[in-house]
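One chain follows as structure tokens, the form predicted on its own.
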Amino acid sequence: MSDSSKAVCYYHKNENSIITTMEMLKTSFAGLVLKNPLIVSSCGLTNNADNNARLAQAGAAAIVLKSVFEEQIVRESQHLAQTGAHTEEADYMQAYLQAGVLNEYITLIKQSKQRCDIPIIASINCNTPGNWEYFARAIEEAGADALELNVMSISTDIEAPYGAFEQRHIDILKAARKETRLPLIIKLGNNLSCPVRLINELYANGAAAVVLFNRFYHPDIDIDKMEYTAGHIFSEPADLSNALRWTGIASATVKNANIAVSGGIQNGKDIVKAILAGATAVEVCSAIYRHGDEWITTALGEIENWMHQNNFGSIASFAGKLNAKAPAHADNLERTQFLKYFGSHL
């Protein structure tokens, strides 16, 4: 029996219940079978194989490696082109395998796979299609279990046609899909006109799952120096609300939607909320930064205790129980509830 299994079940009086516990918390995400719904999201914590082994030991079900950025890949590609490092695709890939950015990332994947017995998900932070997709091929060859495309972008072009921003997500997915057979996970920002329509189109074009939502850089202003500064670094409890709303709506509307909630998760109860809304997993990093690896063990214990108290024997038995399929739940997720709330206060 592994130490990680014991960690997940530390709150049991005897180890005979461990098999039951492991079965209770099982879920699936992007075609991956997970021992529980808790995925460590891409962050500085996941940029080291030793850290990843420790997170797995604490009970994490999967790890998303720290993102490599599109700009890093393009910059290195341009450098190779300028130095004449390749003349055709085979030479091009060989040159890249020897280059810094890809070589370091491949090493991280391989070392993490060796040290962890849970899925390792690679991550590319991108905002345009083109010039980086071959990176996905190398990631697959290195042994990653899936690839998350973290579309970190906003639309600021005043002349951009309606829908062009959403189409960019689909184009990014299509470009990566041509290069790899890995499950592709799309992490979306919350600045979309109709997330449900885009999620549906992403599934139609080969996405295995989506994550709601990206947490954008939060700018602030130092009024004394009159310059921009960084705002809140970590997610806050209020960040969870929007993800719950759209998870509840999308899981009820998009056929076979596979959704992970990201942002605002503070404890195991928040993970339960995400699953009730229709998620099958969550991605977490801020809470682990704040409280350490032991937070994972504690959160998993809170999930299982809640399941016992409410007589649920599996994650699937309550996933989506409060999504928008029921009209009463839809009222709480859409404008009707807004009107009801303010009507009682005016």
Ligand SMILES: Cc1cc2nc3c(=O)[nH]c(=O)nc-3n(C[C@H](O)[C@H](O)[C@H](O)COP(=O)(O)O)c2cc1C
The other form holds:
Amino acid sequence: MSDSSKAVCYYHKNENSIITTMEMLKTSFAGLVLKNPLIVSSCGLTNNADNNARLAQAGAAAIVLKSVFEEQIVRESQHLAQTGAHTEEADYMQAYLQAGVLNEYITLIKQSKQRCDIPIIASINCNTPGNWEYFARAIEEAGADALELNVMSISTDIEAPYGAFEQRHIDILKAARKETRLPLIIKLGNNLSCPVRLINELYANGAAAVVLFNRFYHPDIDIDKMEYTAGHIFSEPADLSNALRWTGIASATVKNANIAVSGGIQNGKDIVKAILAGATAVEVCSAIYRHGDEWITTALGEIENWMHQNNFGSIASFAGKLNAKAPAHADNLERTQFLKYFGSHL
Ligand SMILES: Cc1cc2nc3c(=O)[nH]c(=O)nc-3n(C[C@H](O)[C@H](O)[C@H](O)COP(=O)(O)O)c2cc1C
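Taking the form predicted on its own as the starting point, write out the structure of the form predicted in complex with the ligand.
All chains and molecules follow, beginning with the one already shown.
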């Protein structure tokens, strides 16, 4: 029997152990009480209420729906503006929601809420503050429990002033904040020069939590055809390291930081690592694409086993235990280790 299948058996051992598990894995993220730290991240798997019901059944604590793109929202609102389909703001919203993709998104939220007994988090993939934020209101009215803003942007302007890229994140958050009272989660890319300062400012401007980090599209090159191709779609174990570093640093330096790690999580032990670094939850999809919904149950069993073996009765009792508050841990996350490991290999 493999280690992971043992974990599943333990998880389902008897009714009492399930109750204990439910209690000991409890956590919170973005003001939401979660039954465990495992959130299914935004991806194609969460684009359908039937799938979401299965993910919830397998034990997921929350689901982030597939992102709707800023461009989709803007395109539909421009179409309505051109056709003169609105007179007042309320009519505008109504007409807007009757149109295409966004109406489908609202249906997805409503159906997922009906079918799942866990928080449903909507997601908007955005790049600029503009005229898409009012869709946040429709998302709130549809019953979503929170809204994740997936700020997917690459700064390529050679004349962009330093800090403008980060400021754009804050402007987006502020604009969305005006439209909705939902907890707002900001999913950041790993292309920031000083994530901790931005995270700090995001909290000051009303963010409820951050996700470290989004996975960008990875371009590759086919040298035979001499053209660009899609690189790895799913994450690899090595992707976890960067999120662990910044979670360890941000959870120690940003007051009341609430962080979910995303990227590179392959099993329950990786989830334990994320929590030790200072996260209170993780957002995962590659492992579920690769191994199916059962992976969720297995990973939860692995966390529980580790907690039993190490005498931790709650997630809070070890969250941040290895973050950068202790100078010895900071050394492992910052510059010193570069000298130690790479200095001797030069
Ligand atoms: C096929 C696929 C589709 C994705 N679509 C989205 C999306 O629509 N919105 C989003 O915020 N992230 C999206 N992501 C990123 C994931 O939500 C996640 O943050 C990232 O893949 C890292 O987690 P992982 O290592 O478990 O894959 C997608 C990832 C994959 C692999």
